[in-house]
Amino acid sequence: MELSLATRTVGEHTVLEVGGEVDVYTAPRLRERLLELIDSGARHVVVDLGRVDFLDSTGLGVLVGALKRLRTADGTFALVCDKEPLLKIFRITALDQVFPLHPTVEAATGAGA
């Protein structure tokens, strides 16, 4: 399966919506587009799940680069998620503890508020 990356901006912060599959063969289009978002200046990340179906530890890895990377640019990064088969992932990892999880944009951006 393919994977789909778009952008827009809410508020001060970027939203990478991410759709398909997050894997091996997909997880470096990931990667290169988040460096590029942060590259270019964004500090406020909201990478939004809500259309993955698939997420393998090499997209993990990308997203806890991305966290550490805005971390030492005293930036936030956080995750939209509602799918309980990816939730399941990031509590079995651990990754629940270390990533802001939300259940929409509007959650994760304070749009709304």
Second form
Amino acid sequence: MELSLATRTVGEHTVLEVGGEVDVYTAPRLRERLLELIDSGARHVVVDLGRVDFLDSTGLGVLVGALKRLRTADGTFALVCDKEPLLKIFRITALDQVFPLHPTVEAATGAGA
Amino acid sequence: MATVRLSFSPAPVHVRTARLVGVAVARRAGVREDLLDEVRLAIGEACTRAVALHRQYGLTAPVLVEMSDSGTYAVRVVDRAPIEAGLGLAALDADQLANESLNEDDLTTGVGFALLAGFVEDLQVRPVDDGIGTEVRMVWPLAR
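Can you return the structure of this protein in the form predicted together with the partner chain rather than the form predicted alone?
Once more the chain from above appears, this time first in line as the rest of the complex follows.
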């Protein structure tokens, strides 16, 4: 399935809903969208991976890049993910210790992410 | 003798095709359903790595993927990049991953290897027998 990207605002958070496959081919579009959001002033970004059915190292690299960029801009970055196969990817790569991971958008935005 | 052999020009767009073929052959060979996500991810990572190396070295030669199912499901992903570049197996810990000075390419490479090592019990990365390059060899058991 192709990559889909949709943005909405929840309070002071910008929520980017990602769907489909995030891989070496589609990850540049995700990177571009995240950069656009940050450049246009978003400082509290939540990426909702709820409809992602494939995520590889390239996609993870893009997410870490956004986290670092926001951190240096005094912003916050969090992920929403409740799918076990994706959570396993975060555990295996130790990225579960790098990203704030939440089961729902409500938890991510309410937790002050 | 490979059951299915696929070669593709080193472009990111073709990695998805390699994943789809790899999983289709795995399913046909009798790899357990609950392993197929891991097969898909691992073949994708190995192909992504090969494509990145070919692009880094300006190589137009195709990336080769061979799948065979005699007794086990074995997948070889072969690149043609200089060997010293290909064997950089680096697992990164959380502190290194979060380090500001680590660039995205290095991070992606480290994470890719962590995924390969984490998802493939029987994994080998070694020089090819003929000419320049490395092969990533991954083996999964068959259920039947």
